[in-house]
Structures are given as structure tokens and as C-alpha cells.
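A single chain, nothing else alongside it, follows as C-alpha cells in the form predicted on its own.
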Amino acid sequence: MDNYFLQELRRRRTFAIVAHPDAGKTTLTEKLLLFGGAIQTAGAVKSNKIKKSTVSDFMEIERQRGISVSTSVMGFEYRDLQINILDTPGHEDFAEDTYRTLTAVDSAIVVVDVANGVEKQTEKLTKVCRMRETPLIFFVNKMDREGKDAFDLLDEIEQKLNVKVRPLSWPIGMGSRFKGVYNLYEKRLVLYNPHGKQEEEESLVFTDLSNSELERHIGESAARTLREEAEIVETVYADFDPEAYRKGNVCPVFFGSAVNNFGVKEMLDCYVDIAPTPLPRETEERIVKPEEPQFSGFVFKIFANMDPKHRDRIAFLRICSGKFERNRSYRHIRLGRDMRFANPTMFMASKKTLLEEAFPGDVVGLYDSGNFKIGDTLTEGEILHFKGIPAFSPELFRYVENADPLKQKQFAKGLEQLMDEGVAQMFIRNSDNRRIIGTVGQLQFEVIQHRLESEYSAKCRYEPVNLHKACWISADDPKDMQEFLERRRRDIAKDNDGNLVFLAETAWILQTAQENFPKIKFHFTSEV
């Protein structure tokens, strides 16, 4: 490959970030963005009558709500490097967009909420991070207010999500008597100005803690504590070693406070120093690496009307190996053919601008006029299944209804394009042809409802059914599969790919069905 290529390809980081909701992930992100020099003021700016919103939340039902329900992609550049976010919501609810987003990403950052600790979402995402062996740094965030002791904190981050922590940042103190940190990384004491900003903050060289400076600068107490505790740190946690963080052995952590922009450039600095370049992705043929010459990538997210002016939909593509260009023609897998992309974009939040080319780690949009499905790959030919992109079986169930006969046109084209997007799914039962939507989350079915409203022009209704679970189902033998299907007829239905799912009212029917018939295979989630 030529020395252009892998210099581009060196030079790429991607990320999610993960947290449980009002951890202040959307604000970090933000803070992230403002140090690329992307946005120049920060969207959280309260003021008596306004909050504006974040950069990143752009969809109507976010910002009524204050809450990410879609994953965000944002780059931007940061000591030359391309630096690429994917904002993950964390509401429980839209757990599944997440779990799509990580398969896109080659590392994440946690948020910890220091009063809360380890919340459930957290735990659940970060599961997710462990089985995929994601390289994972946290931030513990709102240190300006009362919350656990620090290394209280960090035993239940290691017991309760099962990592190995290194802190590479320490606070001193907490609430009202937060004074900053000490970065151990790179032997700063960062001093904390509640009135400040962080381009004003003091940054002090301080590679030897004895040092009697530093009472003058944080005082008595503070600065004897601090030498206690980091000699603590130094003592109880090994050396930080950058490549066991790399294969998922050790986790970084930071202290700081999103919200006052504290903290963060520690965390960033530290990131680009040590995070993976894009990392090879398993497909069901082979390995990709991100040097190979021959393009690939696959697409993990859909998203219907960004713009609600121009009724645009767009596949966020990540790339995996070799090199996009725009108005090359590149084989779709699926449909077995080629297509040319003339308008390719990359993001900042909801702003988009054209690109001529993009490299193994970048994420690309895509407009799209219905030929993309989540899991659909693009090659230069070569077929290729990019593997770990799942669908999980709902657990919320509801028959959905046309509520405007006049526009059944506009309801159908809205319910196809929002599954599509992933944002539930959509069963049709074979008995009656009745649509019946599952999520795994109480909040997608008002999204819907409000989508197909404000972006469609339809409206639904939704009706009660009585589901326990769908799972997936398949045989090795056809005739075990005919026999299932006739005497089970009633709780057969298709999903929006066509595949057979079973219908179960309840789990005795599901376990019923399961021992009455061992050679059908029940699956709760679906690889794409």
C-alpha cells in the first residue's frame, strides 16, 4: 500500500461513547468536540429562559426530551489526527442501537456519574465492550459535586463490570472542595477555577509530589492527602502499560467534570496516545485487515429524514479496509450489484459535508433510497458477511393500526423506513396478516408514533396483544421445519426480512414447544 494510505490510516481513532442516561455523556462528547475545534461554543449554555440544545441531540423527540435515542456521528481533527465519536444513547430503551454502534467502533469511553457509580445500563453496555474485547477507558464525571470516594469507586467499577482498573488521573477532593486533579500520566497538577474555562486553567509541571509548592497551591490538607492517596495508587495498581489496554486488560480512568469542561483534555490527550488504529473485523469468510488494499465495509445504522426538509435517508457505512471514494462503483452483497455514490458525507452532528474519499475507521453516510438494510456489506467484489451486528428478541409487543385511512400510502412507506432504521421491529403474523411491532423498550413505540406523525404525515394506533416473546426459529431437516409450521400455525409469523419467527403467549408455551420439539432451533437474537 502506498505510504499516503497508511498514513491516513494511522492517523484515524474511533470511539463510542457509553454511559447510563444523565451520566453526562452527551456533554462530553460535546466538551471533546469543542477541543477539535468542531463546534465553538457549547450547546449546553443554560440560561434562565433557554437551554439550548447539545450538538448532538438533533432529532425534535430528543430535544423535548433532553435524551439520545440515536447513536450520533461526529469527526473532527485534534493534533492531527481524525478523531471519530459515535454518541450512543443511553437510555435502556434504545440499548439495541448501541449494541449496533459498538460493533462499528475500535475502543469506548465509559461515563461514570460519580454519585451514582455503576448504574444497570452501564453494566449491560459494558458487557457488551467485554465479550468484543473493546479497549475501554473511563471517565468519572461530575466531580464538582458530593458523590463515592474515589477508590471506593474504583473497586465497584472493577467487581461490579468485571475490568482491571489503572486511574491515570487523581482528584483532589470533591464537591465544594474540589481543587482539580493531578494527571499520574504525565505528572501535571491541573488546579480547577469553578469561574473558569479550561483554556484558562493553570497546568502545572509536577513530576515530584514532595515538592513544597504544591501547599501553596492547593493548600495544607489537600496537598497531604493527595500525597497519601497517589502514593496509594502507585503502591496498590501496576504500572500502566498502553498495549495490555489495547487487547482489553486494563482500563484507564479520569476524574473530571464534563459539564465545566474540566478534566476532559487529560482524558483526550491520553486517548490519542494510546487508543488503537482501526483493528481487523471478522467476517464469515475471513479477516479483514484495515492495510488491505480492496475496500469493505459494512452498514450499522440507518437513519430516515436527518433532514425533515428533504426527505433523506442515509446508511452510516463504516469503513474496514482500503480506501472510499466517491463515484466509485462498489458491489453491494445482498442485492449482488454494483452502485455509485455521488454524495457521500461526513458528519459533524446533523451538519454533513461531502467527501472524495475516507479511510479503514472513518464513518460514511450514504443516501439511500430503500436498497440498505443494517448488516449489508460493500466490497470491490469480493463477498464478504461482516459478523456480531445482532437484532435481539423484543420483549414489548403491540398490534399497530392505520389510524388515517387516507393515508395508508404515507403509513406504510413510514413503517417500512423506521424498521429499516432498527428502531423496532416488525412481525406479520401468518394467521391473520396482522402487524404486530416488538421493542425491547416502552419509549421506541412513542417514537414511532411521533415520527410517523411529524416525518410522514401518518398516524398510528397501537393495540394490545398478548406476547411474551418472539424468537427466530430454524432446522436442519425441511420436514421437521413443515411439521413445526402446521402444528404451530397460529403462532407463526415473518419479519421484515421474511425470516420465521415464533409467536409465544407465554413461557410455558415457549418451553412447551421447546421440548416438544428438539429439532427446531429457537434463536433470541438474530445476527444480521
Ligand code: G4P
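Positions refer to the first chain, counted from 1. So that the term is clear: the rigid core is the largest set of C-alpha atoms that superpose within 1.5 Å between two forms. Just so we're clear, the structure is a prediction, and the values are computed from it rather than from any experiment. What changes on going to the form predicted together with guanosine-5',3'-tetraphosphate (G4P):
- Once the cores line up, the CA of K519 ends up 2 angstroms or more apart between these two forms.
- Taking 2 Å as the criterion, A244 does not count as shifted between these two forms: its C-alpha moves by less than this amount when the rigid core is aligned.
- Once both forms are fitted on their core, the CA shift for I172 between these two forms remains under 2 Å.
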The other form holds:
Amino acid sequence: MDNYFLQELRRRRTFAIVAHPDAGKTTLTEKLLLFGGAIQTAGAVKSNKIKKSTVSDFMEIERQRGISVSTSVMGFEYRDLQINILDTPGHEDFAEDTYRTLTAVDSAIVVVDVANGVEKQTEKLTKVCRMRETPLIFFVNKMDREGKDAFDLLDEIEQKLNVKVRPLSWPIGMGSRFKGVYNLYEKRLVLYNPHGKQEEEESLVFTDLSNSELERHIGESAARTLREEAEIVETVYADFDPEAYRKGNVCPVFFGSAVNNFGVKEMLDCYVDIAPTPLPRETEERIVKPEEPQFSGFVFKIFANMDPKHRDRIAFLRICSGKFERNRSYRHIRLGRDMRFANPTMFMASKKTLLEEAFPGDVVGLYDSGNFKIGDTLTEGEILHFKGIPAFSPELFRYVENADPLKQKQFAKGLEQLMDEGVAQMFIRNSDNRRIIGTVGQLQFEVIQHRLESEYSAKCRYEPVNLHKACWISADDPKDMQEFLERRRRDIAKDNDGNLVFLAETAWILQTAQENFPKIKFHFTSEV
Ligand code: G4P
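For comparison with the form predicted on its own, kindly provide the form predicted together with guanosine-5',3'-tetraphosphate (G4P).
Shown next: the complete complex, the earlier chain at its head.
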């Protein structure tokens, strides 16, 4: 492969920032973009949190969708690298969306609020990262406020998230006594000025903490504590090994205050030094390496009907190998059809730009009139199916019925397209052909109802269904499956892709089915 291609490939770093709502993800994203010069002013990155307070939920959902399209990928250049931040939704009901985005990154930054520590969403999201061995960096935020003791917090992270950590910076006090951090990675003392800007932040090379100059900068008592704690850190934690980080075995930790732009640049500088270049990706057929000359990529996110006048969608494609070029013909593997794209876009912060070529690690927005589903693959002809876009077994279920008999077609089409977009999962029960929507959050039901009306002029009605779990089933021997299907006819459904699903009304029914049919495998995640 030519040098230009390899150079461009090695310049790519693609990551997501994940956090429990309110930990500071939006603020941190914005500061990172400011460093990269991708935006000029603070406040340019809008939070895509669903705010329940002021406007109606539906308007809020639309507002959030509008923001989500433009912030799906935020690219910027920093120290000669092309950095792509992939945005993840702020609301926990959209966790599935976040899971899918995590399949398109090569590393992630986890923001933890120093006062709240590890929260529910932090746990869920890191678990998904762990499943994929995604390298993680932790950013402990809001050090300008009172919070947990740093050692306690690191223990909490290790225990709750089942990871190994290695602090690369160490806080000097917190809250009103916060004086800054000692950067263990670069051996620098970085002083915090609550009213200052990053440019004015004082950063001093300080290789020897026993130097009595330390007192002059941070005072006697803070100097004593820092010396003691730094010594403990160096004895308790093994030396930092970037290779172990890239394998997902150890997670560096930084401390700072995103809103004060403190500690952010340090983390970014370290990230740039250690973060992985685009990683190989597994397909059902083989492992695809980014440096392969032939192009391949997969769709991990779809936004439909952003403009009510045009039925168009934007499909976000992660490039896994080779070079993507505008107007070249590529094979849509599921449809077995060749397609070319005249207007592929790249999102540089909030600006959209037409793109001529893109490289592994990049994310391209493709305008589409309904050909793409989440998980679809594009290649130069080779049949490949990228793995690892999990659909989790949903937790909430309702029957969905058409509420306007004259709009049956619109209803069916709307539902199908919303499912392609990954808003929720739909199952059709074999025995009575009824449609059941399964979601991970309550909000999705509202989203579906609202979008069916506003985008497809269709109306839906929900009815309660008594279900505990829907899980995918498989068997090595088709005869075993046949027997199971006959014996449990009432509890069988198909998902949107035609895969067989077992609908269990209670945990007990699921358990007895597993016991009585040992040759049937029950799966709680499905790769779409
Ligand atoms: P999220 O995207 O993870 O949900 O969090 P976001 O960045 O929106 O931050 C949540 C709140 O925390 C915001 O306050 C933000 O200003 C604040 N915040 C972020 N970083 C820090 C920090 O380092 N220190 C302190 N003290 N606060 C921080 P808000 O009141 O919800 O919004 P705003 O009106 O300030 O924008």
C-alpha cells in the first residue's frame, strides 16, 4: 500500500467519551475541540441530554436528534493527528445507541464525577467496553468540588468496573483547597488557578518531588501530602505500560476540572502519545486489518427523516480498511448490490464538509434513501460481515397496534424503518402474528409513537404484554430446534431479521425451558 495511505491511517485516532449523565462529558468534549481549534467558543457543543423540564418531551426528543446528527462525529487535528470523537447519547434510555457507537471506536475516555464516583451508566458502558477489550482512560472530573478521596475512588473504579487502573496524574487537594495536579507521566507540576484559562495555566517541569521548591508553589502541608501520596502511588501501582493499556489491561487515570479547562490538555497530550491507531476488526469470515488496500466498513448509526420534506437518512459508516473514495462503486453486502455515493460527508465539529476520500478510523455520513440497516457492510466486493454490534435482550415490552386502519401501510413502513434505525427491537409472535416492541427504556415507546405520527402520519396504540425476557435461540441440530418450536409454539417469535426468539413470560419459565431443553442455546445478546 502506498505511503500516503499508511501515513493517513497512522494519523487517525478514534474514540468515544462515555459517562453517566452530568459527569461532564459535554464540557470535556468541548474543551478537547477547543484545543484542536475545531471550535472557537465555549458553549458551541450542545448537550444532547433530554431535558425533562421546560418543553414537551417530544420537542425535546427532536431537539436532541437534531443535535445528535451534527455532533455524531467531531473531528479535529491535534499535533498532526486526525482525531475523531464519536458522540454518545446522554440519556440512559438510549444506551443501545451508545453500545453500537462503541463498536466503531478504537478507545474510550470515561468521565467520572469525583463526588459521585462510579454511577450506573458508568458501570453499564464500561462493561460493554470491557467485552470488546477497548482501551480506556479515566478522567476524574470536578476536582474543584469536594468529592471522594483519590485512593478510595481508584479502589471503587477497580472494584465496580473490574479494571486495573494506573494514575498518571495526582490531585493536590480538592474543592476550595484544590491546587492542581502532579503529572506523574511527564513529571510536571501543573498549578490550578480557578480564574485562569488554560493558556495561563502554570506547568513546571518538576522531576524530583523532594525538591524544597515544591513548598514555595503549593505550601507546606500540601507538599507533604503530595510527597507521601506520590510515594504510595509509585509503590502500589506498577509502572505504566502503554502496551498493556492498548490491550485493555490497564487504564490510566487523570484528574481535573473540565469546566475550568484544567487537566484536559494533559490528558489529551498523553492520549495522543499512547492511544491506539485504528484497530483490526473481526468479521464472521476473517479478521480485517486497517492497512489492507481493499476498502471495507460498516454502518453503526442511522438517522432518518431529519428533514420532513425529504425521506432521507444519514447512515454513519466506520471505515475499517482501505481508502473510501467519493463516487466509487462499493458493494452493499446484504443487498448484494453496488452503490456509489456522490455526497459523502465528514462532520468536523458542527461543520459538514463534502469529502473526497476517507481512511480507516474515519466515520463517513452517507445519504441514503432507505437501503441501510444498522450493521450493514460495504466492501469492494468481498463478502464480509462485521461482528460485534450487539443487540441486547430488551427489558420492557408492549404490543404495538395500528390505531388508524386507513394508514396500515404507513404504520408498517414507519415501524420497519424505525427498527432499521435501531430505535427499539420488534418481535412478531408466530402464533398470532402480533407485533411486540422491546426496548431498554421507557422513552423509546414515546419516541416511536411520536415519530410514527410526525414522520409517517401513522398512529399506534400500545397494549400491555406480560413478558419477562426475549432471548435468541439456536441449536446445533435442526431436529432439536424443530422439536422445541413445536413444543413451545406459543412462546416463539421472530425478530426484525427473521431470527428465532423465545419469549419468556417469567424468569421461572425461562429457567425451566433452559433445563428441559439442554440442546437449545439461549442467547441474551444478538449480533445484528
Ligand atoms: P454531561 O454531558 O456528562 O451530562 O455533563 P455536562 O458536561 O453537561 O456537565 C454537567 C454539569 O456539570 C454542568 O453544569 C457543567 O457545567 C458541570 N461541570 C462540568 N465540569 C465541571 C467541573 O469540572 N467542575 C464543576 N464544578 N462543574 C462541572 P450545569 O449546571 O448542569 O450546566 P451549565 O448551566 O453549567 O452548563
